[in-house]
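Starting off, we have a lone chain in the form predicted alone, written out as structure tokens.
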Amino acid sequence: MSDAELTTPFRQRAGSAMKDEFLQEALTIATTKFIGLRREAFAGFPEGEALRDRARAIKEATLQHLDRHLETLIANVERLGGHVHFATTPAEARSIVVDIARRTGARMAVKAKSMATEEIHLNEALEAAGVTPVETDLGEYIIQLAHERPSHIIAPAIHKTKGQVAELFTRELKRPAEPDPEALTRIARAELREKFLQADLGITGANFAVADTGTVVLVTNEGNGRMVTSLPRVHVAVMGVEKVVPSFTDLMVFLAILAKSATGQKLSVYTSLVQGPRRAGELEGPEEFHLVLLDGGRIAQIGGPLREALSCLRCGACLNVCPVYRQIGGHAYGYTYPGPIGILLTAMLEGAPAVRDLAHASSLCGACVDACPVRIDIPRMLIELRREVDDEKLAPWTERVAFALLTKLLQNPRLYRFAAKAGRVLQRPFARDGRISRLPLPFGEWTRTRDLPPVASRTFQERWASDKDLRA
């Protein structure tokens, strides 16, 4: 999202999304389907819960010795003939990839789906360097044509209906397109096929990297990942440092739960294992292989409050069940990563000021924890973020004063009892049919989009003191 769009308040962005009928239709259909598929996948997989616990334990153990596992990965990638680069910031990562493109004379780069390259805004950097980036994942291809950002971690074009995609193809590709998924896929395949053959540079992300063998693992449902890694002369993989796993035994645990959590599949259609450049006697593969290890704020969080977020597999399950995401979609969040986990990742990558409003864009219902394949406690970290926003005085002064007064009220039993009695009197002009739907003056912000329950006629303590049957 552009800087201009980020200047629009989050509440306004969310409000616009909720009024978008096409977006609401697309979100409802897609997220409801994902939720059902995930439920069915785990219902028929009794080992699933135990594997979720195992996956969490592997992630935690790996983070405790991340430096050692990264050193092993680097040594094995280089042993296989690959080149490893370390990028502390997104700017460094962009520079590394652009330098590789320039040195190898690349004029076109085909890309498989990669949230890491979205995170570092790689496409814009390539274009500025005279290299044409072409997204080859169908969803990414759609949003590239539409000049938009992904709105979901695994389904970038989830916000578009098939009718909107047909209109987009007709307009941008100058050929008639019917709103039929198979027909649209055929059009995209025909457009992209020649790009694979023309490109000098292939760029991917990495779902995992196995330290013991120097293997980069790509999990996809379209054959484009395999084409991107085998046809161009040069392959560059951009990977967050937290994606390393120690061994293939550990990898099997994650593969068993990743697709089930993301799309409800037993296993993704393609699981590609890439080990360095093409070797003597091999018929396919790149002449050069480069692995870019991206920090971007991750390493600092190993000992920080957002440590758990480093275990994220990018499956998108928490987005599908989140009542906020299901209403506003991904673009309203304003940054690369949307949804509950996206708020945490944005705070990690951009700092707490970036999530001043987003930290409150959650009901804290816990549905995300239930859906997460590695049981990341997202609500707990969101509460910590809210505390940090308050401690650093990033929230508006009115909000800080209101919560400070509420804190005093809840800490003082006598003051609390007095407030309850006063509230019963003051609410009389506003309480109707068991709810308060309108409050005056600045308090009106609380009831602008929600109703409040009225103060009870008697508190539990008052009932306890006077009701013998309750005490019996």
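Between two forms, the rigid core is the largest collection of C-alphas that superpose within 1.5 Å. Here the structure is a predicted model, which means the values were calculated and not measured. Positions refer to the first chain, counted from 1. First, how it differs from the form predicted together with its partner chain.
With a cut-off of 2 Å and the rigid core superposed, Gln461 has a Cα displacement that reaches or exceeds the cut-off between the two forms.
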Given for the second form:
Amino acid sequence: MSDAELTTPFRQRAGSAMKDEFLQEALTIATTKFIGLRREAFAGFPEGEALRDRARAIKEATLQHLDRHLETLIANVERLGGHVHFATTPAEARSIVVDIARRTGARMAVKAKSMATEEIHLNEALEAAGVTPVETDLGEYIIQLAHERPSHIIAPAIHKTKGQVAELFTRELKRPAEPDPEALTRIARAELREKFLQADLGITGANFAVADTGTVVLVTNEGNGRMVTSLPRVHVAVMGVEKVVPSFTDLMVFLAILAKSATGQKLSVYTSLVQGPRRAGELEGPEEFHLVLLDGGRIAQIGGPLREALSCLRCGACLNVCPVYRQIGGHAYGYTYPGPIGILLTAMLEGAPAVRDLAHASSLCGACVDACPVRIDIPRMLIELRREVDDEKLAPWTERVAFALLTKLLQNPRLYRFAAKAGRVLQRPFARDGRISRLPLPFGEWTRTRDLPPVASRTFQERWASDKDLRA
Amino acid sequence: MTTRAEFLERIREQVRMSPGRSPASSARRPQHPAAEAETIRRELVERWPETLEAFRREFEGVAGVFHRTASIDVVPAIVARIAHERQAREVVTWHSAALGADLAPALGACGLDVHPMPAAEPSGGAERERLRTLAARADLGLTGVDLAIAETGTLVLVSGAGRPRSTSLLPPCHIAVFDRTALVESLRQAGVFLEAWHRDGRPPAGGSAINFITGPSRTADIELTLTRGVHGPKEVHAIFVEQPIRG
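Alright, leaving the form predicted alone aside, put up the form predicted together with its partner chain.
Starting with the chain above, the whole complex follows.
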């Protein structure tokens, strides 16, 4: 998302998403399908619930000794001949990767889907340095050609129709393309196969890193992760520090629930365990392997209020079940990570003020907690964020005054009873069929998109005082 | 630029000031993974037919094609049939030592152009490039299997000398040959083998990549329409050989 787009207020971004009929249909179809697939996968997997608890406990245990596990990981990666780099900021991470590209004389970089490299806006930096970045996940490839950003963590191009993709391929690749997913996929295969074989640099994220063997783990369905880590002569993996797990035994617990949560598969097609550069006797694999450990706001949360969000596996399950995401899609959030978890990650990476509006883009219904493979309590942290945003007086003054008055009202029974009576009189011109659908300014903003229930003709308090049956 | 010391010190500081909040424990790792892996193998000597059946069900569930044959000698005929049905000729294979048998002569006799990968590292960049081009051009890639996981229908392949990663990746059709010694029941058991290979046991090969392959390459990135063979193989065949391949 460009800065220009971010200057559009969230409300407006969300509003235009809700008016986009195709987007609405695509979102409903995609999220509903993912919900069903996930449900089926866990229904046929009785041990799933216990494994979710174990996965969470492993993440928690790892965070409690994150320093030690990272030291082990670093030692093992280096023992295997890899290089480890440390990036506090996105800018630092970009310059580390760009330096590697320069030093190795790379001209083209093939990339497997990676949220971490989206987060640090790596592609722009590579282009500026004269290195052509090529996204190789089909969804990412499509949005790269369209100069857009992903709208879903695991299905980046769900907002595009096959017709749009066909037009895009015809225009950008100068190849006549039919609006048929099979044919379009064949075109992408041929285009990208060339790139895999030509590229000097392979760039990935990491779904996990196993500390005690120095292993970077990549999960893909297309096989691009394997290509990118096998064919170019240099491999760079960019990974948030929280992705480390202690051992292969721990890794298996996560693999058993990750794909089920994301796409409903028992396992994704390819899980690649990559251990440094190629070894003696090997035909393929990179000559150089680099691991970039990324902070970007994560480290401060190890002891911070967003600590739980460091357990996120980036499966996207919370997006699919979120009533807000289902309405507005990923772009309206305005940052790399959309959906309920995205709000927390954005606060983590960009600071709380960045989510002043987004912190309220949730009904706190808790569907995300149920869907999350590691049961992250997203609503709890959203409430805390709202409080923080309020304390910093980030909310508009009208809202703060309104809530201050409401607080007084709710604390004083006499005032409350008077307000109920007054409301009953004042609402008369607006209440229709048991609801208030339109209020005059300055309250009109509230009723523009929702109804307000009117004050009852007899309030509960009045009934309680006079009606004996109620108390019996 | 952030130094390693600064970076780790900031993490240490945070770790010190954050109390544990929810139940925390990492998975219990096997004490002696090689011994435990051996136990798993021994128990499966009895149970392998059920495990194989479970594997077949899951493997077919992810669009894999399952074959079963009595001995490794029949494998070339099956490979040739698959090739002929696809009007394919070019086959790249793992080295005979990695496959456990030299199938090249028999495959050649079936009219296929067979390119076994060398057991040792190619001597120069040009040779490396030539071999990679062969793999990229081939119609079929023939490999062995280090673990076959019944729970998920997954083939685990360890890279190394004579067993390039590209054989199971670049050709549009991947054929994997295995026997009962590769079978395990679950991801958990596969984890025990991974632990063993890295600690007190012997890994199947010395390469730097272990790939879990669960069916053919797939994507659903265009309108959620499932499409196979986007980057990796469009087809994956698993040939189970009843008589253990290495005798």
